[in-house]
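Below you'll find only one chain, the form predicted on its own, shown as C-alpha cells.
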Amino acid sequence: MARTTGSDGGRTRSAIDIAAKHLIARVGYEAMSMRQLADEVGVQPAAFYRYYPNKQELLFSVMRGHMDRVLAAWEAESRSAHTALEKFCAFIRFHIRFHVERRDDVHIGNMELRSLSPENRAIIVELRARYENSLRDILDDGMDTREFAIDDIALTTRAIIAMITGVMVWFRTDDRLSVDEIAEKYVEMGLRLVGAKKIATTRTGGRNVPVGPKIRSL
C-alpha cells in the first residue's frame, strides 16, 4: 500500500499504521526500523516524524487504537443482549469474530507490551482491565440471578478470555469449522464452565445449541 511523498496527510498516517502492524505482527518491534517502515509506506524516512515523534510513540498509537475499538464495539453489540446468559454468550462470539480478523493487533497485544514505556503500558493494561472487567460484570449479574453457579469468578474470568483468544492463535479459514461455528462451541464450552442453570436451545441439524442475541460481522 504505497503512498507518495506528499500524499493527504490523514491517507499517509492511516498507511503507516498499517503497515506498523503488518511490520511488527512479522518481524518485531524492536527488529522493524523507521527505514523499512518508510519503504513500506512510500514516503521518505523524515515524513515519518510528521505524524509520530518517535517509534514508541507509533506502537503506543497502534495498540491504543485497537483497544478503543474494542471497547465501543462491544459496547455498541451488547446493547441487544439483555439477561447475564444472553450477553455471556454475546461476549463470547463478540470476541472470537472481533479478534480473527485483527490478528495482527492481538499478536501485537500479546508479544508487545513488554515493549512499551511504563507510562503507556499502564494506560494498555487499564484499557484491557476495562474490557475484561466487562465479563466479570457478566458473570457477577449471572451469580446475582442464579442464572450461573461460578467458585471462583476472579479465576473464571481470566480462564473463559484464554480460552476465546487462543482460537487467534489455530483458526484457520480452510478449516473445517467456519467462524460462527467455532464460536458457537464455545459458548456451549463457556456455558459448562459457568455452571449456566438455564439455557435457551433450539433445535439445529438434530442437535441442541444454545441461543444468544446474534453478533454481526464487524
Contents of the next structure:
There are 2 protein chains.
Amino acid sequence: MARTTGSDGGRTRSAIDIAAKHLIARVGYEAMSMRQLADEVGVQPAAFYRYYPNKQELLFSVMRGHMDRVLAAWEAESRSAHTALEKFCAFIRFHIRFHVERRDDVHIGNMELRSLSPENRAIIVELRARYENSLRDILDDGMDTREFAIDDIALTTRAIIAMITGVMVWFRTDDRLSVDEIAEKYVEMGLRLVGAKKIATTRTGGRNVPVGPKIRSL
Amino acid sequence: MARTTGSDGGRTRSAIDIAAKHLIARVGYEAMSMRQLADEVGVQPAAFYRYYPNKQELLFSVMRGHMDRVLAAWEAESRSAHTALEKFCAFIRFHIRFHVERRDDVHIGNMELRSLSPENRAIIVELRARYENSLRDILDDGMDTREFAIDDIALTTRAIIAMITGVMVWFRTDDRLSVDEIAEKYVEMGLRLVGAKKIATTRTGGRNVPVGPKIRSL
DNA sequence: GAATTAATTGAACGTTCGTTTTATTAATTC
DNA sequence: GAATTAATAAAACGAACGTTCAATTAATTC
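Go ahead and give the structure of the form predicted together with a further copy of the same chain, now that the form predicted on its own is out.
Now the full complex is given, and it begins with the chain already shown.
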C-alpha cells in the first residue's frame, strides 16, 4: 500500500505532535521509540520523517513551542497589572493556571532538557531564563517601591519559581481544591515570601509611590 | 583472559555503584548503556551481572540506598531539636546541606522515578512520602503549639519541600553564597511561610506551651 | 483525463541494546 | 599442592533501535 484515502498532512502532523507529547511525558524521550509513536498515530514509522527530520527535532519543536506560548501568554496577561504587587499576584495566578492545563509540556520541559542537543538546549535554557527573569523584575520593582521587603531577591525569585512549579507535580483535577483556590493560596504564600503588606501609597506622576523609609530586610 | 590479578568483588561492586551514579545522573538511566557503564568501571559488560541481576535492579538499589540514608540521617539529626520551631529550622538546614552534597542522588531521585518498575516505584514513593511527612508533622505540631500560623498545612508542606529542593537545581559550590549561608536564607524564607515569630512560651510539663489564643491564619 | 504532487507503506539498513553462555584464570581453602 | 570458589573476559544472542529507500496510491493541478 501507499497513500491512504483521506490522508492529510496537516492532520497527521498535529496527530504526531499530540501523540509525542503524551508519550514523551509518560515514558520519557529516550524510552519512547519511533515505532511506539507511529503506533499511537496509526501510521508506519517511516511516515514520521515527512514531518520532522529526526527524533531530536521533534523534541525541540515540542519544547520550543511550549516556551513560546508561555512567554506570549504572560506578555499579554501582565499588561493588565500595574503595581509590582498586582503583577506579582498575577504572575503566580498565571503560572499555576497556565501550567496546570499543560502538564505534559511542563513535565517534558522539566525532564527532557538533558535530552536536547547542546545547541537546542541553549535556546530553551535562554527562553526559560527570560521567563523567570520576568518574576525577578517584579521583585526588583517591588523593592524599589517598598511594596516588598525581601532579603535576597535572586534567592527569593528561585524559591518562588520552585514553589509554584511544584504544584504541577502533585495537582490532580479531582483534588479537594480547585485550580483557582490553589492559586489563591499560593498567592498568599508568595506574599509572605516577599514580605508584602498592602502599604500606604501615594499616586505621584502616574505611578504608585510608597510612603515611609525603604527597608531592605524584615 | 578471565579473572584479572588483584580483582576484588567488593571493590568492583562499589566501583560500579559510583560509576552508575555519575552516568545515570549525567545522561539518564535509559540513555546509559551497559557498555558505557562497563567502560567507566574498566571492565567488560558481562562482569556487571555478577553484582546485579539486571539494569533495573541497579537503578532501584541506587535510589533505595539514597532514601534509606536520608531517612536515617534525618532521624538522627532531628533528635537534637525539641520545639516545632527548632525542628523546622533543623529540617531545612538538614535538607539543604545533606542534599547539596549528594546531587547525583537527588537528581536521580527526581528524574528516574518513572524508569523504575511499578513495584520498585511504589517502594521509593512510599519512602519519599515518609520523609516529606516528617516535615508535615512538624508543621502540625507547630500549629498546635501556636508557634506557626499556617493557612493550609498540606499545601505549605508541599510548597516548602519544593522550595528547598529547588536549591539542588541551581546550586554550584563556587556560588556567591556558601551552603550554610544559603541554608540560613532558606530558613528565613521558611519562617515567613509558616508565619513563625519567636513567640513567648512557658515550659509546662516538660514541654513548651505558648501563651495566648490559637490563630488559624494570618 | 493526463501529469504532477502529496502522503504513505513495506522492507530493509547497519547499529546498538541488555543479557547469556562458556571458558579461563586468580584467589582461597583444605 | 590439589581442589574449590570467585571474578572476570570474550563472544555471541535475538531483539529493538533510529532512519532510509523505493514503490505505490490518493489528491490536486492543468
